[in-house]
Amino acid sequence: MNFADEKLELRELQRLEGHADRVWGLAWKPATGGDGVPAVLASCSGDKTVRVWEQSPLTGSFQCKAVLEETHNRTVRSCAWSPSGKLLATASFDATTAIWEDVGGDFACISTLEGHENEVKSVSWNASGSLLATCGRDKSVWIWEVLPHNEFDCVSVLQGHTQDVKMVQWHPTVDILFSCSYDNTIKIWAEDGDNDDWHCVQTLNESNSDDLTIKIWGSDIMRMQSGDGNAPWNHLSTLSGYHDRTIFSVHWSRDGIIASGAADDAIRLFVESEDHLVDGPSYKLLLKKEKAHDMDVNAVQWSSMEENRRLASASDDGTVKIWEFAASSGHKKPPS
């Protein structure tokens, strides 16, 4: 799609209801939503449950196929599918992370990871599915190794943040881990090749955590993939003035569209500008969706399938919404 030639819209396809409290997190199941495989989405909530939604191949609408309950006894703050889609990890304020196995649509809790002192706030799998990271209010980041027979072994506890760690996220192709904290820093962690220990290789601290901006960083990933050490991350661009309340979630689509969701109940979409600046890339606003939800937008998540531009959003209003980003039907810019 040539963004310059089309009139674009973020069209609401469906509103998913069922959670009895705010919805905190979302995760599309990998390798679903294309090639005839129905799309599957997980959502987690303050109601202590996780819901798994599946798209009907006949009607195209999403229906709740499973409710994962009675394992967590407090808010479920984060959920993440393993790259294979066979396992779902859920992080809870009850200080545990549960691992669920999907066997033909039936989910069973096969392992419970314990160790954090209190609330676990985020969970993330690495690209190969061999490692899992968790973080929490105890200011620590834990790295777990996935072993045979549904065993998980903590291989490192990373201390370095001075406040709650809000989120962990693995890089999509390289085994480096990012953690962000209420101490206003993002830390980047990598394994020491000599002794297999994990350590902080860089701290990004050029921002206030609630300055209503989105910052873009870049690095030499080819150098990392070649094994030639860790390349530094450099600040490339700042997007400011687009949300007027706290930005809770940003997510990059496979084709380079950044979605953001915030406490102003809005969703914004951005794309890299074609104006090539000497000092790095710049980004422009592609679309504004005011009142995307009735309350705060806590999470936005693009589908991983390239053949669709489907976005899911989760909100304090207790709902999940499915959106399609596409050209407005029948609208094209006239030739200039």
Second form
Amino acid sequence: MNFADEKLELRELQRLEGHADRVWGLAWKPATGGDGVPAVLASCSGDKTVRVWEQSPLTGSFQCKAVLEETHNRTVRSCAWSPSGKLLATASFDATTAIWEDVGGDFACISTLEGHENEVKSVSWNASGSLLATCGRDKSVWIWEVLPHNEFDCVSVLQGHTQDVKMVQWHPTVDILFSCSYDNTIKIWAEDGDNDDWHCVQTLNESNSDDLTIKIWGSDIMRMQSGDGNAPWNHLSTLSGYHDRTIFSVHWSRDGIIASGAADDAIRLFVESEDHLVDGPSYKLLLKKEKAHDMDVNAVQWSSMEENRRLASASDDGTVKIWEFAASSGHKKPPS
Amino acid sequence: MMEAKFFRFLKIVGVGFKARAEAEGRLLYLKLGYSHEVELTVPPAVRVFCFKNNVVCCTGIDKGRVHQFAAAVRSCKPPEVYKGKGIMYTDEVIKKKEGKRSNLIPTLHNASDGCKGIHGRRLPLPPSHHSSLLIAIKKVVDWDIRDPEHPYSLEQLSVLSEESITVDEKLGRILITFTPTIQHCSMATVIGLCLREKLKDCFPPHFKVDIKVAPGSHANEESAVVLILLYTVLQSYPKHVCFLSPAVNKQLNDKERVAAALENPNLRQLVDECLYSSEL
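Form predicted alone done, so how does the form predicted in complex with the partner chain look?
Full assembly next; the chain just shown is listed first.
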């Protein structure tokens, strides 16, 4: 995709209001937004609720379809849909993770995962939806197994980080788990054999890590997919000098655009640059959307819709915005 | 049937300071911002009554005992000379002293002058914007943090001075550096939390705040975390605990940590009391 040819812009499509406090996170529902299925988005907030927004097929605008409340009694920090889209997991500062199911338009809390000693900061489903991971300020990462009849069982409690664990994320195809912590390290966890023995296979430790840079890491995908969970991850590239305030969120689109949301209220887009002056990939700033929100941007996520490049962003200003990254009007998008 | 009764009235000045009488006036409990309530046993032949929870009446038939007990109550928290907070006789006049007010905001001249702002830089701003910013900064500097051991303003204690505030108007940023003095190092984290909340009130919402703690003398990484937890149950303030400034800085500037800490009602209450103590 050649981004140099066309004048591209990040155009605000809609501003979703409704939350009464800052919006910490959001998640696009998988398998929606194409093939006649309207796009669905979940957002979670300091107002202790989660809102589910659905795009109307007629008008194209998003409406609040459901408000998931009266379950968490503190901030809901993170939300994630299972890969099938059937379940929604919400992680809260109240030390619990709730699992919700869409029952004919109404969301019901079918399970509550307890075990963390204090605030749960992040939740993530693995590629097949058979496992769920949560992490929190208690420095631990918990792996849960999804059993029949909406049962969840804790498979492993991973200790290893020396400070709060801020985020967990599964690899998109292989069952390896990444966790990043306040102790400035990222740990990679894999299962030894098939006996629920999860352990840390690698620790990524960059000495001058700060919250103003983005780092890209890579691994040997062939080795990993052949079952070797120990294929090492190497640091490939650093994007520095682009942000002067904390980066809260990054997300990679299917066609290789990295979006970042930061504490300067801006959204930035990066792509791999053509110049190969350095070893490994290098990235350049494609676009900076200043004042994307009135306050800090806490989360950005590309939708997995094939056709349009849609981006959702969540902010301290209590709103969620839907953006389209496309050629600005007046320019025709060349066939790719 | 009582004969001539003697009275001594005391008033308690200070937000959050309260008195309560129990056991028919034989026990007096005082909330004076210490970690524990002060309990006083009223001597025989004396009784106490409380009005509106900040006026204490000592009464009895023995003048000496009544006056002596009133003096004992007063000595629990004698009035301090800067703001007049504490326990005093209702007819007592507190001679207040001017706090350290040197190099504070200069008087505003004509708009055309452009006033001398922070660090002596000329700030070419429209007067209304300028003066409200200066007033906001003055409020922060004058603000009296409610530390029961040291009920003075931050500036008086040299914890925070004007030189340590930098305002970048164009970018809408404020950087405050505060130096925890030995007496205050145990409250560094709470001071930081309070500063952040106070600034939200004083400055327009689009201003971003960074708080840095200048280096203290000793290092104790864990104590900052422990301190937040300790404050949540309002235990006695840990004494002689100083902080490694990078660790405290990292926490104070970690939005998620701060948000989670402030959801704790006890800590929220402590922060709120610190914030509003100056608004008597």
